[in-house]
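So this first bit is one chain, no partners, the form predicted alone, shown in structure tokens.
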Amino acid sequence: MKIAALVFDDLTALDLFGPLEVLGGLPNAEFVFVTPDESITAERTGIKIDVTAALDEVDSADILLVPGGQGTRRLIKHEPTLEWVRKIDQTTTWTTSVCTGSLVLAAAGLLNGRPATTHWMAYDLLEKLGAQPTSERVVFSDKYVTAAGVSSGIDMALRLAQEIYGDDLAQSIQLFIEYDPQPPFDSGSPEKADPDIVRLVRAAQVARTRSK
């Protein structure tokens, strides 16, 4: 099973991580890792990652991941790169997306008048891009499966397991890795956190954003 990661400069470290330590967990797991850029840093960590193939050398792939971070918003605009997604969609069993990685693939016109999910900070912009964003965590619509912000990468990726492989392997990959959440505050949704904090969030995701 080929699946190929869209990887990018100012991507979100765990969106593409997350979601790859659970699919290394299906049978005959293979992944590509394609990029549109010459250098990769992960924003928020520094980490650099290294790349095995440039758009043009993959033309074919059985799962598409597409992760979310900063640098969506440049890919959003470069036609290279959303060619590539819809060249690559038609050949794919399913085509998902971490955090804002789902504005890639709207962008791209894959996800016009289909429910998805993205950031909860970006609901506004993949609106305007041309789907229906919902609140919910994972969203399947025929095969395309998005996923909300950053850690629900995890929950995607086995469910996405759970669809192929049944349940049985799904929750084997779960207990290998012991995914297990207890966190110490119920606070993350912006349904569920103090309305201060959410002001907080949004006030240094705007100043993060003009630095740049």
Second form
There are 2 protein chains.
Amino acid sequence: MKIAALVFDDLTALDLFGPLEVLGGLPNAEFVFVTPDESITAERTGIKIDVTAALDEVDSADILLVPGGQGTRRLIKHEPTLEWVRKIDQTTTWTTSVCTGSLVLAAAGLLNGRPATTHWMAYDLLEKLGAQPTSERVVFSDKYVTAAGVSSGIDMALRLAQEIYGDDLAQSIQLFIEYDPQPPFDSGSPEKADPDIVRLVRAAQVARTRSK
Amino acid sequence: MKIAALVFDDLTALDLFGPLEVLGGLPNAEFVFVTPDESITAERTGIKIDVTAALDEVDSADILLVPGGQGTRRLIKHEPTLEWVRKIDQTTTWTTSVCTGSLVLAAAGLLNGRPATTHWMAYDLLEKLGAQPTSERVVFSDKYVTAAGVSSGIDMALRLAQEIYGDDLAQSIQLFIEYDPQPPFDSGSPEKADPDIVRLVRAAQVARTRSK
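Mind sharing the form predicted together with another copy of the chain? What's above is the form predicted alone.
Whole complex next, starting from this chain.
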């Protein structure tokens, strides 16, 4: 079970490490981290990830995982990355994304006309790139599996583990990572959060994007 | 707001990146990643984290965060690391851990007689190190905040954000990371999971520890 993760400068670390921790529980999981970039610093926290595989060093995978982050806005215009994503996709059993990682899949032409999801602030862009955005947390469309914002990658990967290996293994992984979520508020989606909080987050995001 | 994370070889990546992604939403959050090790490879996934600060380069923090992982079994006997943890603790407003990170806090003598938590498979060891294990997901004991296994760091950090900056900011962060968990099963704690699944996970852990 070869799992290739596309990693890049300005990625959102939790988009990547949520699913990795789950998929790390699959039997014989073998990971390869592939990047078009010289160095990778996660957004917000500044932690550096050390990756050695370049795009031309990996040409197949059982699962492709594309996390999100501000860096995706660059990648959706970066033809060598999109070309690599298309090439790997031809070899995968599952092609997956978390958060704005789906923008990269869409820009590569893989989500044309398909239901898919992304971070709730990126539905418009996902639609422009040819997919049909939905607000579900995890969307399966044939072999294409897209997850909503950031933390949803954990749910996505558990669903994937269930599809591939069945309920017992998925439940074992959930227990191992003690995924018994107890968020202090019910504020995790724009439908559930207070409208003032939704406005606050949108405004902060606009400010953040403009400052880059 | 200076946040120092102790990182080490054989850490569990999600223990670290769950809380980091939340704490990255605090105003003026500034991160420093500190290690006693030459290189850091996360357990299970093999991803490498590139960290430059050594123990003697950091001598204070507002928040100390210690993630868990198999590497903690080494650190609880590594006096220079424990010494550093004690030194930083004298400067912190909050001293925190996720999963078996609490073993390191306990080995440093910081949790003596305090209620605290850890991964459910490590309660015994936490008790041997002087703390009073509880099965709560997040435990506050004065400035010491310990979280249960792996994914619980997200809940812990949201509770911490709430304590420090109030409900609005914590809710905004929760919405930004779209933390509206929808696990496919209710299998995230040993009390909730099927007993067969609990046995399966314990057996796998024993096999894994013995193979090291």
